[in-house]
Each structure stands twice: as structure tokens, then as C-alpha cells.
Amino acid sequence: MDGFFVFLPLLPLMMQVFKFGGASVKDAASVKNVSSIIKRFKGSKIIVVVSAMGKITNKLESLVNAYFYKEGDVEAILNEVKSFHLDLCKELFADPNTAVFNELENVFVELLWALEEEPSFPYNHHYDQIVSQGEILSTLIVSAYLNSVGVNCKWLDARGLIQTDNSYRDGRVDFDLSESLVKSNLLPQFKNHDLVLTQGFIGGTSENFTTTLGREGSDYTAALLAYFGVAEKVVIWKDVPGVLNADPKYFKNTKKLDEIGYHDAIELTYYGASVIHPKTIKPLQNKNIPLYVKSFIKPEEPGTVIQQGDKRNPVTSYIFKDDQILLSIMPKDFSFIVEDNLSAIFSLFSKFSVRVNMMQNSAISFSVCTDNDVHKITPLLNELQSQFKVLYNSGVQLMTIRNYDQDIIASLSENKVILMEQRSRNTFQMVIKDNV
């Protein structure tokens, strides 16, 4: 065999992606719990995606509104956010000279500088620059703590990995560029580190502005990183034992779904199931990467696995979306709703990034149920009303029932006014309000 060489293909990196949401890092004890979970997988190569801590995203949204609309005290809200993170750090790090304290101070100094300037961009742009800092702050803290307890962790900025267009608050990912950046900047880190930690929810533009991927978008980040790195699996750690057939705040006797297919999962997320971000399933299905939803409270339990499979889930599932608005759109001249009208309507929905949750049309009207996000709905209504007659009901609820029967519908609609309903073979939806 002298002079004969056999070239073996490089083996793929055996890597998995963990996502920890805000509830899993809401305080110092929770951060320590995340560390204990990660230590259970010693020797594994893991990308860890972390959200903002607790309810900090909500608080930063209040900060944006105080800054942009003068609805509140900017300095007071910023100090509240700052105190929360610094107090949490004091519980985790005995030495006040630990580097993470300076790193957090630098973030808050830059935030303060930005907030001292008058708004110069649209609301959505400022929203992304400010709200995204929640993920930066949380990951700086979690990364520092992991390294302090012996976990070999590398912190990376997701804005240098996930590249998007300029669709602020709903960034559209450039898959080719992002994949190239993940392969060149993230995966090589595993030569010297067992764990790479980065932010969920956020991305960057070619102009070095920050974008966000939509509320609860950290799940999507985890799926994207798994897709680009061809991970063996993704694990989303939640405060529930897995994917349930209903939200526990509405139903006491919920059932855990042990296994569901991609098809069922994407339908559940499309209709509004809050356990997984709607965009999460597609990249995983495209490369047949299983998704596990597990409890960070009881990490030893199996949770739910979402993976390839033709078997449909027969369990009745209930999905509730609160704070909805039902729009009824009609031509001003009482003409029919035809293709030209629908094209104009959908163009405006796309322009303002308003997602349709349910729609229905008749001869002279087109009805749409959507999230009542005032920062998107108000400009949408202004433009719709310039072309159409628009009526609306706010404060309504959208209820979706998978694998329904008439008794279930009757029970859930008791003492409710049904404003709109539609059904298919497996799914029933109704827009309802209280009968007062």
C-alpha cells in the first residue's frame, strides 16, 4: 500500500442546541439551576440560547414607550432594569470586582446615551435597539456564572451570526449569509470550548443595527442555529413538563403529549400555541432535527419530542389567544369584495407586519382577526380607512380547538357571544367575547 492514501470524510460535529427562556433565568437561583442542568451533559458540545431574564422584555418595552411616546419616566424605568440585573449579580458573584459588573455597566451607559437623544427613527427601529439589550444583559450574566463554576463557556453576540433585513420587530433571516457566519464564527469555537452561549430573539443588519425576530423568537434562534450547524437535536427548557394539550391557566386537567409530528406541531404553533414560536418547526423539519420540550424544574423527565412521523395526534387541543381585534373591511361604494380589494388589503397587512390569525369573507366584507398590537394596528387602520369602510371589535378572544366535537364547542362558548366562526375536518375556530 506504499504511496496509497485513503481520504476519509470529515465527521460532522455532534452538537445539540439548548434554549432557556426568561422563566428559566428569572433570578439567581434559576441561573444556578441552568448551570446544574448543563453540567448533566458534561463532555457534550452544546450551543446555549438564552432569553432576557424574567419579565425584563416587558419592562424594556415600557422603556421604549416612555422614550418614544413620553409614556412614563425613562430614567426611573432604566434604573429599575439596571438594579434588577446588578442585584442578581451580587447574589451570584461574591467579588464586586468580577468583570461582569463592568460589562453590565457598559451596556447601561450605552443605553443611557441612546435614550438621551431624541427619537430619529420609526418606533419599530428604536424598539429593537432597546429591547434587544435584555438578551445581551442576561447572556453576559449566565456566561460569567457558568465560567465561574467550571463550565468552559464562550460568549458570542448573535447579531454577528443571525443576519436579517431591515424588517424591525420581525426580521427576515438571510439564511445563506447566516449559515456562513455560524460555520465560520461559531462552530470553530468548539475546538477550545464545550459550550457556546449566545442570545435568542435578536439579529443584525448589514448596517450594524439590531433587529428582533418577533416576540418569543428565541425558539426560532435555537432552530436556526441547529439548522446551520446540523445539530443532532434541540431542547427547549420550559416551566411545563412538555407540550400540553391546553394552557394550564385555562384548564386544570391538561394532558402532556409525549410525541407529536412536525405537521401537528406546526399547526398548533400557527394557531397560537404559546409553547413554541411559530417559525421554529420549519428549519428543523427541513433537516429532520428532533425538538424536545422539557422541564427545567424536573430535567430528568422525558418531556415531549417533536419529530418526523405520519401519525396524527388524536388528543383534543385548546389554544386561546387573548387581546385580539376583529376587523370588518368593506368597500366604500358597497361593491363586492373581489381580488383587487383583497390584494390591496393584504398589501397593507404586509406593509405593517400584521399577521392574520383568522379570516373570512362574504360578498361585501372581509373579516380578519389579529393581535391587537397598537403600534402596528393604528397605522394599519389609518391606511385601511382611507380606502375602505372599517368596523372593529377590540378586546376579543380567538379560540382554536383541534380534534373537536359539538359538545366541546357548546361548553366553551357558553355565556359567550360568537362574532365569527369557521371549521374544517379537524379544527374549529371562533372569535368570542363575554356576553355582558
Ligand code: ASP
The other form holds:
Amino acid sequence: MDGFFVFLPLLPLMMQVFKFGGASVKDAASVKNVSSIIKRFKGSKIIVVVSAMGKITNKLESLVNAYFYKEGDVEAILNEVKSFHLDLCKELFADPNTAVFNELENVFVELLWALEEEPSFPYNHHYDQIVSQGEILSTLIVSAYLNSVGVNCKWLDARGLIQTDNSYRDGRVDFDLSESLVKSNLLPQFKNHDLVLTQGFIGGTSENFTTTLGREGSDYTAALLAYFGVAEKVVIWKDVPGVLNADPKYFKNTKKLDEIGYHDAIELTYYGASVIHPKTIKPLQNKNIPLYVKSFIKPEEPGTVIQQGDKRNPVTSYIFKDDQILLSIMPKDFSFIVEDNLSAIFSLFSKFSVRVNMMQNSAISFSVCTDNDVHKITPLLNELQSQFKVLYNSGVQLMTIRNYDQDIIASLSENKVILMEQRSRNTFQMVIKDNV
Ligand code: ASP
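Which structure goes with the form predicted in complex with aspartic acid, now that we have seen the form predicted on its own?
Below, the chain from earlier opens the complete complex, with every other chain and molecule after it.
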């Protein structure tokens, strides 16, 4: 018989994405723990996304400030970052000739060269070139360790996968280009490797500069890679048993939420629940990919699953944001706050990348609660004050309570002054300060 063809449908690659944050790779023992978790999934295809180790991103932020604003000793901070990584490597690799030592040395040489030049770009540009190195260093180490214990792992540079515009510190992802890069450069690696390991948080521009996706952005990277590669699931490994109804920093008796719908999860992260980066859920929801939040300390436990579901989770959740500033903005001539004032105010917030956490307007003033980041708030205030009268209260806290009742509000606001409040059917928000 001639001309007989059988068309087999192309089977999707069964693959999952794991994300390990800073706390999961904070020292040599933690790196070994990551490797033992990965070994539990022998035979599976996994994209592993890793953040900078421990609190290294904060250290690198102080390095940028020392370099750009001359707020500190560049060399001393750089040496601290260097010894942290080298000491950790010495615990993982007995042989000082292991290639990773050289690879780290090259990163530090390049960093030093960059830091010896006077700053020639805006702050955010330098921030991204420097702070991103935390992820490069951590992935070089974790990948070398995995290979040394027999895991067949390919290291890839995320800057060649996640393409963004040049909005430094808040790179906007080019979905089409990144998807085609993931399909052509990442997925084929699974022919010869079980694991592909790359950096969270960082991306690249068309001019080959590095961008970052916002603090805690590695979750978003994991979601993007899952979306582009159509993963079966994403697992974010954390030092908590799953998504909790409150931050254990503020509450002793927290409850784990076993299952949350995408919609609830988007709202929780939007209001500031720090367990997942706010941009993470949407790409997963679009392709119906479940997200698990699990403990890297007890990996056998089920954690929380975030997936399609129409039931709202009825558990009361508490989201607290400290170190907020409440701005009250008024036209200088005491005229009404009208649309053109609002549009001028919003364009200034957008110009300085200041995110509005809560807002309210009255006849003659517009109030906004936002994170008190001096480097953004000071220039914003300067420009606002040239057009408006601005009053502000710093050191205030923003509390968001989902599924609230009156007793909860009364107990949380005891001995506090409520400066601004807002409620919808399910969500109550208040900006408060201590009653002193
Ligand atoms: N290392 C970055 C940070 O600490 C990104 C991340 O961990 O997700 O914000």
C-alpha cells in the first residue's frame, strides 16, 4: 500500500517548574537540601528557578547605594558578598580546582570593573546590572553542586530567555519573544538533560542589558517559564508549610490554606501577602497550570494548591504592610479635586514608579498610602509640592483583612488611630498608627 501515513499528535513535554527562593539556598546545608528534594523527582523533567542566596539581594542593594549614592564602602561590601559565596562553595566542593571557583571569580572581576567606573546611567539601570549578579552566583553554585552529585543539570542564562523592555527594576516582559526563546533555547535541552536550571528575577533587553522584574520576582519567572513551556505544574518551595492566613511575624496561630482559587490568590497577593509575587498567578491562570506552595523543610507534606475553582476561601486572612506613608494631596487654591488634578497626580506616581497601595478622595483632597521608599518618595514629593499642598504621615501601617467582621476590626484597631479606612463586602482596609 503506498501513500499510507499515520499522523501522531505531538505529545506535550511533561515538565514541571520548581522555584527555590533565597531562604532555601542560604547556606551549604540548604543547597544540599535542595539537591535532596530534586532527587526525589528522579526521571521527571524539571525547570529549576533559583533566587540569590539568603539575604544577598539586600546586600547587593547596599552595594549599589554605596556605589551610586556614596552611602557606604563599595570594596568592603563587595568583599563581604565574595567571601559569603566562596566560603559556602568551600563547604560544598572539597577540591579547590572545581571549575565553579573560577566561574565565581570571573563574576567578581567583572563586578569590580563595573564598580570602578563612575556611574553613567540612571540609578535603576546600575541597580539591575549589579543586583542581578546575586542570581548568577547562586545558580552557578547550585548547578555545579547538582552536577557533582550526579544530577544531569544544564545551566542557562535567563537573560537569553526572558526578554523585557528597558524599564529597569520593573522589566515588562515581551511575551511573544520570550516564548519563542524558551521554545527554541530551553525546551530542547531536555533531550540531553533532566534538569534545566536558571535564574529567577532577571531578564535581558534587546541591547543586552540586564533588567530585573521587581523584588521577589523569581516567582514570576517560574510562572512565565511554566506558561511558555506549558508545564504541568509549578512548585514554589518555601520555609513555611504553604500559604498561611497571616504572616507568622504578626500572628502566633496562623492557619494554612489548603486550596485557593486563582481569583482569591490574585487578590491576596495584590493586597501584599508576601508569600507569592503578585504577577505570578495571572500567566498560570491563563493556561490553567496549578501552583503548589510547599515546605522545603517538610517536602513530603501537601502544602497549598492554587488552581481553578469557583469557591471563595472563607478563612479570614490578614495582610499587614509596615513602613507605609500616607500622603494627602490638595490643590493649593482649595478648589475641588477634579479629573485633571487626578490625572496629573497619577502621572507623577507612574513617573517615579510609586505603587499605590490604597487611595481615597474627598472634595478637596486625594489621599494615597504607599511604601515609604525614600529614593522614590523624595523626588515624588518635590514634584507634587510644586503643584499641590501635600501633608504626609510616615511610619504608618496598612492592614487588609479579607473575610472580616466587626469584632476583628475592633480588636486590630485597639489603641490605634485609624487615619483612613475602606471596606467592600469581603475586604476591609485601614491605615493606622499607634495612639501615642
Ligand atoms: N533575589 C530577589 C529578591 O530577593 C528575587 C527573588 O528572590 O525572588 O527579591
